[in-house]
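First comes one chain, alone, set out as structure tokens in the form predicted alone.
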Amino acid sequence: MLGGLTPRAFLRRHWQKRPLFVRGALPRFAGMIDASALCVLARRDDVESRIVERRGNRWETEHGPFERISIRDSRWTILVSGVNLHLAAADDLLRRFQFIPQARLDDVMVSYATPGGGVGPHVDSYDVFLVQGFGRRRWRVGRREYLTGPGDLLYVPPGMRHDGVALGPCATYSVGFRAPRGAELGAAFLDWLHERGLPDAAYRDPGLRPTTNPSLIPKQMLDFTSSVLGKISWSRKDALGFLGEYLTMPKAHVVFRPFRPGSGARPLRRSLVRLDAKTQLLYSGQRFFINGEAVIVPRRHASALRKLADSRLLDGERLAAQPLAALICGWRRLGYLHFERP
């Protein structure tokens, strides 16, 4: 898939450094969803989608969900994010890139374009692998030009200007990676600290005297503010707790389907346990984070749960000891994972 490069060589030579183009990276790959099925997804309110149409030198964008979609003859594109959450084949495509930490994997976005369609020249702040489905597309990446056909792969590092134009009806599968910015992390971390009890105190000034400068910020108020903020502190353990919950938190539109036990319920010991495509399970030592929640697992059970997190599929026999079994069954009820026939 990487043109003969090992993952280690690819990361050393190309990752966040220079583009990589591989002809026939996925032999016989022509896509996994057609335009009509993509439009059906774009009408759902639990799916992110947009339509981009080029008019002269302008690109007009409309965001979904859409009640009706009318495919134009030319210069028209529909883009649906998170297709891997709804299509097993797209999730399989995403997991082919697991030589990169799952904490960095984001989603598979599928775009269908008519001739001349595209989103215009742009720069992404994250890495992206572009896998061509059916049809052909001309890409300009920096000063280079690439013509992609079915099964071709193009890697584009962050911060590199690129533009893809459909040469005919075509579909492109974009495997994207998340790269939170410092300001984004900082704002989310302060919210996380606030939920766990930031220092709280009410400002009082019983000795207040009349002022001749009413617009002057009082020194007592500045002293109070400085003192309160100085009491805010955190440790590396706090940073890990925040990061694990932050990285696994589902996007706002993601919905899990709870499991409702019935007569056909399979026992854990005789099942394969598979994480739901929408589930993100990460870990550090004995601390595990799943869909924005945190849990500490006894040392003797941590290795089995780490195996489930890494492979996303595990024999239920390895998870059947208590208290791990109760945790797994609880996650099943929430729809975070599923029991399957071996």
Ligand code: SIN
Given for the second form:
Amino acid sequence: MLGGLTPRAFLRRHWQKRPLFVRGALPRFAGMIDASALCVLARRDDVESRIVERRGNRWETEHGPFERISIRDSRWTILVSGVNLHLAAADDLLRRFQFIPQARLDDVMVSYATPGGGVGPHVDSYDVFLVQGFGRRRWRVGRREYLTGPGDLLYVPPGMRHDGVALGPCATYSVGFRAPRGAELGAAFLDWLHERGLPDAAYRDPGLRPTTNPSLIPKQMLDFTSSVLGKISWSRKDALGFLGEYLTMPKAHVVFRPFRPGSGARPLRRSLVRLDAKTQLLYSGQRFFINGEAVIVPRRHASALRKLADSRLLDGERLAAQPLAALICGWRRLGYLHFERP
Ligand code: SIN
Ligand code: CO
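Since the one above is the form predicted alone, can you give the form predicted together with ligand SIN too?
Next comes the full complex, and the chain you just saw is listed first.
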């Protein structure tokens, strides 16, 4: 897929450095969803979508969900994010990039465009692999131009200007990554600290004297503030706890479908356990994070759970000992994973 490069060589030479174009990277790839199925997704309120239409040198964007979609003959494009959450084949495409940590993988966005369509020249703050589905598109990346057809792959590093114009009706699959900015992490971390309880001493000033400068901020109040803030502390462990919850937190519109036990309840021991495409399960040592929640697992069970996290699929037999089994069954009830016939 990387044009003869090993993942190691790709990461060293191209990742966050320079584009890579690979003709026929995914042979026989013609995409996995057609325009009308994409429009069906764009009408759902649990799916993020937009339509971009070019008028002269302006690109007008409308955000979904859409009630009615009329595909224009030209200069029109519809983009649907998170298609991997709804379509197993798109999830498979995302997982082909597993040589990059899952904490970095974001989603597969699919766009369908009519001739002249595209989102216009722009830079993204994240890395993206653009895989061409059916049809052709002309990409300008920095100062270079690439004509892509079905199965071609173009890697664009963050911050590099690019512009893809549809040459005919065409579909493009963008495998995108996430790289949180410091300010975003900082703000989310402060919320996390707040939820865990911040020092909450009450301010008191029993020795207060009458003031002749009523607008002056009292020194005592500043001392109190500075001492309270000085008590806010965290360890690397807390940073991990925060990061794991943050990275696995489902996006706002993601909903899990809880499992309703029916007559054909399949026992864990005789099932193949598969993580739901919407589930993010990450770990560090014995600490696991699933869809925004943290769990610590006894050492003897950690390796089986790590295996499930890495391969997203595991023989139920390996997860069937307590207390791990109870955890797995709980996650099944929440719709975080499914039991399948082996
Ligand atoms: C597109 O699919 O039209 C846009 C993808 C991108 O520029 O990242
Ligand atoms: Co882009």
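Numbering follows the first chain given and starts at 1. Only a predicted model underlies this, so the values are computations on that prediction, with no experimental measurement involved. The term rigid core refers to the maximal set of C-alpha atoms that superpose within 1.5 Å between the two forms.
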query: Threshold 2 Å Cα movement between these two forms at P218, rigid core reference; finding: yes
